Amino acid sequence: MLDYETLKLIWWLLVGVLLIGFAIMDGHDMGVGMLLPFLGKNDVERRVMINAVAPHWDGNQVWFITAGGAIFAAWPFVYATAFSGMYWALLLVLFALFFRPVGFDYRSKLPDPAWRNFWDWGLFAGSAVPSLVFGVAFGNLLQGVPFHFDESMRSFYTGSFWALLNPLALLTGVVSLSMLALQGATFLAHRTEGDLQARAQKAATLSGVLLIAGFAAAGVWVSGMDGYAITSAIDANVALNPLMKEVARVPGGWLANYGKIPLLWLVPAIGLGGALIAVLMVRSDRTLLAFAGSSLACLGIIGTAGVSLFPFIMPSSSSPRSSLTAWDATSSHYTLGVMFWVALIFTPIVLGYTGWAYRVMRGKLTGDYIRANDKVLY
């Protein structure tokens, strides 16, 4: 077996991994949901952009949840800190997320344009609402969260829901929505055509020159603040708990580990460039690599905020020495070593299912298409 400090290694990546394929999957799926209202002029074009996600959006949900399984399964302290601290923001991103199946599939059940209407805002809501929360949450990370543990390692939460809505939580949730506003906007232009696809090129420029704008601000705002950096020596391949070490808030530290390892500046560079990729592919009419940029822009932002963060998980701004990491947040040697197998055999099989799934359902949706399959598709 792996060693323990490998191993929380390895689950830090994976579970960086697991984020990073939700927001390229999923985050489609909730980018086609936030922009419905407005691309979509009538019921058609609607039903198209509907259609152009619905079959996959659920088998994408094996993203968020398997992210959130490796988190509680992985990382128990944050599960439980996170979850308990948190459970009003996280109660709103589920209610949200209760308007998506149902959306989808009673949709268009009715044909009242009232009904239709309704679940055309509620798949809004419920694609929007948890892209905007995700970034908030991202932003609270980076300042450090309001929770500590007493000696016997019960956690408290001194914070408030309203607390986490701050201006820098705020812009980071402007560049999660326009992330994926982003996402969605490349993938609807690459699955339609005609006016719908010229008004999901449009929407993919605005959100792309939007995402530039406010990374680029939030990765200014994030290096004149102060970071966290562990003070004292820790055995990282032994079992460990939050108090058994020393932290201490560093001006720029969340820069450390980029002035360590230089080649990490590749990163950001990578985010920053993926956006720019996808406007400029999207413009040209190459939708397909479009896309592919957009992707590259999920994987350079989260793997910047990781980067950034790394060996921190979630940083306590009331005990600094409270704050979680990759080394002392994480399960037993046993559990980690079970879990790193499992995933080894199951990730590939997901990741083959889901590359079939998208080749078999391939290819533009039209108006003319939804029309002649109207009792059949969503």
Contents of the next structure:
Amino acid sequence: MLDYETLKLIWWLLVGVLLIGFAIMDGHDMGVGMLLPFLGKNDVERRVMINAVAPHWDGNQVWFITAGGAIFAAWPFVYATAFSGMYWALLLVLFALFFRPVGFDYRSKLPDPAWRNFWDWGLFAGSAVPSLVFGVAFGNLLQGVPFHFDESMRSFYTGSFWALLNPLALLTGVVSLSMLALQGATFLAHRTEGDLQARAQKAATLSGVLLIAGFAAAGVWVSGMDGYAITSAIDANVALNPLMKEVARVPGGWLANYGKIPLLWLVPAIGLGGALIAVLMVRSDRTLLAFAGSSLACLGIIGTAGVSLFPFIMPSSSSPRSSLTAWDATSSHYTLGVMFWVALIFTPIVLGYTGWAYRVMRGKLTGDYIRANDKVLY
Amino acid sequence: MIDPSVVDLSRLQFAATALYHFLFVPLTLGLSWLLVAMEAAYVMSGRPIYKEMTRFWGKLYGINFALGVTTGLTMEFQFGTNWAYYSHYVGDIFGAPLAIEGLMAFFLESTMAGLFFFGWDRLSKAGHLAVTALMALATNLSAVLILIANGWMQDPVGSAFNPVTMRMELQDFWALVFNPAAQAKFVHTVSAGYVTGSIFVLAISSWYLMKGRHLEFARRSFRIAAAFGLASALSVIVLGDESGYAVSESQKSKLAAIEAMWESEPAPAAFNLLAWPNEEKQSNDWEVRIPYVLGLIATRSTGEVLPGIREIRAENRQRIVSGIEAVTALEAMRKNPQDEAARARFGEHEKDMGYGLLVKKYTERASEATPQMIGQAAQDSVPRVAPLFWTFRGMVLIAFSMLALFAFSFWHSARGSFESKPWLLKWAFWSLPLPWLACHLGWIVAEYGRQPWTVHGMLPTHLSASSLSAASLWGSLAGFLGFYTLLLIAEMFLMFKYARRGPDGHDEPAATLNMANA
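Starting from the form predicted on its own above, please write out the structure of the form predicted in complex with the partner chain.
Next comes the full complex, this chain leading.
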């Protein structure tokens, strides 16, 4: 069996993979959802957009669900503390997501335009709100969140929902929103043609530029503010709880990892470069490359947040030693080991049949196809 | 101490969201296999009517599935939002099957569902059948994994407490997977889903037959549902009996409450067919008994004695006293890890620690518990009898009525005479809500019967909730109920509309149109 410290590191990477997988996969159908009312000028165009993701959105959403389950299994402290602390933020995400399954499946089952328009806006909310909140959450993680543990390791969150909506968090919210909009727009540009495709290309350019500007601004902001650092010795190879360390706030602390390993500067570079590739390629009609560039941007940007925070997952602003890190917020050695093998076996299988499903459903979607299959399509 | 109203509201919210979710799950479990059967008939016989059946029932399946996905989202996250201490305390064990469920079952189910609905023209006949079968398999896999998680709450095997991390940790993954409590629950629950799917098809087909519409279609659907339903109803009852056996091993208190058995009885115990439980007097005001039956069901023997509620409470009182020693020793150990005396005392009483935590409902410090508090905690250690007694009997009664319906339906479908039996068609139609009712009663028996624990013998419910305010809980509870109810109304509306419309030719694709530029 792998040693405990290695497994802790692997699970930090695996949760990262799940979040990036979520952004790439569910991100593109969420991007389509948030662009739906703006790019689709009539019912047929909207149905083209919806049916571009109809066979896949549900499978893609499982990246989100599995990320939740994996955090439960690998980082129970994080699952318990983050979701109960940011209670209303998570419920907001869930309530918004409720619109998606029903929006997709029920929208075109009645011909009434008001009914369809209602669900179109439902799909918009179900896509835009979670994208925004995820970004806001990362902005708050970077600043630290007010929570502490008592002696029995029960967590108490002492902030409010409104305090989560601070300026930096709103900026990271915009980064996340434009990142997934870019992901959706490049996907649409690849799967549609004609006017709709042209509008998707325009949306991709716009969201790409916004993403580059927002990500750069957030980078400058974060590099100038206080980060957190563990100041006591920590033995990552034994069972720990979060109260067994000392933590201090350090000016510019989120740059510490880049100082130690300069190669890590590649990660934010991939974020910026990916977005740039997406914009350039989508403008020259190389839509698949644009989508790949946008996916790289997701990888680089989420990676940047993770690498900057590492080993922190959720720093505590009110009780720094309660901060949750990749060393002391994890499951037991045994559980991390078992779950590592499970992930190793099943992730390639999942990727395999997901790829196959996209292959089966490949090709451009057109208005004629929608009209011809009026009753069986979404 | 956590605000008791927060605990109650959290329980209410979990019960409400879980029961809402389980309005959609059983139909998905059952109807998915019926779709496989119909499509297999299509692939083997090549007759288009079977394809029409698969597509029509598939459409209703989709309307139901959408809300299953919606309400399922909540379930994945609600342990964290509302049961944070539970999540911390047992996440090391309980989180694993949930994560595996996502990776093994949800991905497969959702990806195949997409191809099931949209892949008709893009896959070969056999390829599409394979997709349908994988979708059905995945829904059942998901049930296995969530019931492994639930089974562990009923009977926490393969794990131990770690004083450093202050939580329970997994020690034997295979013990968790092959937990007999989970296995019995799984077969019982999926069978209940198959019954639900069968009643759904049987009832709607009967309605068409009564109205004289879509006759050929309805006849074939009726036959398939009658056969599948009979097998499933037998299985749900036989395997429900098997979980009765499992329950008696791990949770004697649940069994005693279900049976309103206040006193230990000489073996083999009699079964209370009907009774009027009186919680205050700790006895039944009156009862109708069948000798020997309970002993046989619960112990599979004539010699084993089943403990009554009074005896269980007296025994638990001893365990609470011992458990308080473990809780106070643990507190001393956390203050001073070098305290060897405390460590020894903890080791001696560790197995009862969960019982010691029961008094924390009444006092912050377990060491300050008075005899009266201990008595109250012992009283709590068996759930209230009347709700369990009646929900269980309601469930069983419905199960037998559905078994009878399927028996008659199968008999007349074998003889080809069901169309001329209006009483049978009417009976089938009006049975439509019954499986849902039985499923919900069953979950109430299972989960209310586990009280006062979230994890039996280990973690009391009142310690498991998140540290939230009652105001937050009222808000979220109202939000869930309001939102879910609106969605349910939309779902029922579409379900009725599409069921009424029937398998019209219009619902078929106009022709085999290929996509432009594909």
